[in-house]
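In the block that follows, a single chain appears as structure tokens, in the form predicted alone.
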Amino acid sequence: MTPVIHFLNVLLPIIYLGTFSVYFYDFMKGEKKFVNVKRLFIFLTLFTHLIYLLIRTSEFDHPPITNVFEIFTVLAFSITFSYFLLELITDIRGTGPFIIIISLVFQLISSLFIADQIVVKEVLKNNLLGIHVVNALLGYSGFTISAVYGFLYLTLYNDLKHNRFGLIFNRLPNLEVLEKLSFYSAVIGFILLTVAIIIGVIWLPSAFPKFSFLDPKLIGTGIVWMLYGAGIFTKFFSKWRGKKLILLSITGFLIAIFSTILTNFLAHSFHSFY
């Protein structure tokens, strides 16, 4: 590992912790003076992380997708970027600590255990594969954020039902806004996963001799994609609102987690090339 990569690898968990701390402090205190500071922190975190990923890609001549700990750092970036995009779209900034803590955990694990992958299979050096994987991770990051907002929605819903008006009630947006944030996150995830699927359908058959549309990972991804697509369709064209839509989003996320575990550890897939 070169000195620059090593330095950034050590620095990233620190700046993620700093960003989380600013968001968490603001959430606890509710002081408006940190509104712009938070956005500056998260922008600098994403910029530093992007530089790290680009340098790592250039140094080792492959996208950072060759082992689980490289995937973790890309996932940390993806979750933070998806949240930042959502924050820009909605200008709602009070829910950051619930999202950034997830990125912090992924990046900390990555920084502790990541190794240099200099000799890798040729297919892992293909930039199209990198774009395919990154879009898929961004898609699942959107679903993760959607589920977090779903859990926050249910927490606030339960507090209101039992007439509890504490910190959660005072700091979180109202139920309507949380539902909107969950839905927007799901839409972002769905669009990005769609891009990943399109790239996969066009390019993967020529890249993998054992490619099959009956591959367990493709089937699992297809089920998740159809479930979220159905949820988005339901939101626009039916009367499903509120708790029903939130439960559908959380169900989709749990199925996505179950599918990922099942296809990565219990089923044989042409995707298993690490």
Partner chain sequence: MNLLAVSINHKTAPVKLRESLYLSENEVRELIKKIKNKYFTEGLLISTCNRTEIYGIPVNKDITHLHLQKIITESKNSTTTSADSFQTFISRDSLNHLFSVIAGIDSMLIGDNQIFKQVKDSFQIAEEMQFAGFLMRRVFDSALKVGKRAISETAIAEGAVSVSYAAVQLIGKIFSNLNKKSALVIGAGETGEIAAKHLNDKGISHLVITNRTTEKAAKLAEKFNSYVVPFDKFKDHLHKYDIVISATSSESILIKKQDVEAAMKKRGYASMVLMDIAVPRDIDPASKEINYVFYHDIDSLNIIVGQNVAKRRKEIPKVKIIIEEELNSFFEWYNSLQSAPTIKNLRDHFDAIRAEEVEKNINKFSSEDREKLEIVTKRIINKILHHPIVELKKTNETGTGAEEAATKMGIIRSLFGIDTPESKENKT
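So that the term is clear: the rigid core is the largest set of C-alpha atoms that superpose within 1.5 Å between two forms. Numbering follows the first chain given and starts at 1. Everything numeric in this text was worked out from a predicted model, so none of it was measured. First, how it differs from the form predicted in complex with its partner chain.
Annotation: Cα of Ala230 displaced by at least 2 Å between these two forms, core superposition.
When the rigid core is held fixed, the Cα atom of Phe253 travels 2 angstroms or more between these two forms. With the core held fixed between these two forms, Tyr184 has its Cα displaced by at least 2 Å.
If the structure you just shared is the form predicted alone, then what does the corresponding form predicted in complex with its partner chain look like?
This part shows the chain on its own.
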């Protein structure tokens, strides 16, 4: 099965690029005939990606969550899947290219550097870890989508303020919808990250008896969690709205990305498994 895994590993960025291209072309042209083609493309991409993840899990005898490049491919899948659900539920189809490009980047990095890891550390063979990682990844997918909608909100806001009535004005949903999408994605992300943190805290002492609460990953995650928590709190209790909340969401996303890079490539952390 390894040759199939290698083939799919090369194929996945290509089909993500294809899906992104269809979404992008539709965004530029706005022709009705692409409406259903887009959905077919995204469905086929997700299906192929799911097959890849299942084969990989079966062949290497562990879910692909043991190093950063395995996590990137799961993250690409989870972001696209979350967007797909969002598109089905809300029927808002104009924002796809802005989200799928992020999945494309994650998948491309994963495909370039992922290795056939057969032996994994003993500490990673734990069911709690699986639940912890799945929740964390879905949580970060929520934050990614929230940040994208936040970015689109700010772009449309500025366009409306400065009388620019171009593609952004014509294709995107209205400001209220973008704000809601950004906020609810952040709320879902926050809940899932909270679950991931709770499980992590339960599991951590048994897996790493010598861990420190000053670990960069824990600090980074803590800051992200607090930022989103503060944002949700202020929305409900201090009536914060619009740009302030959106900027908070985008900052949270950037810190999450920075924290991941720092933990896995630069700083020494117990959380770095690669």
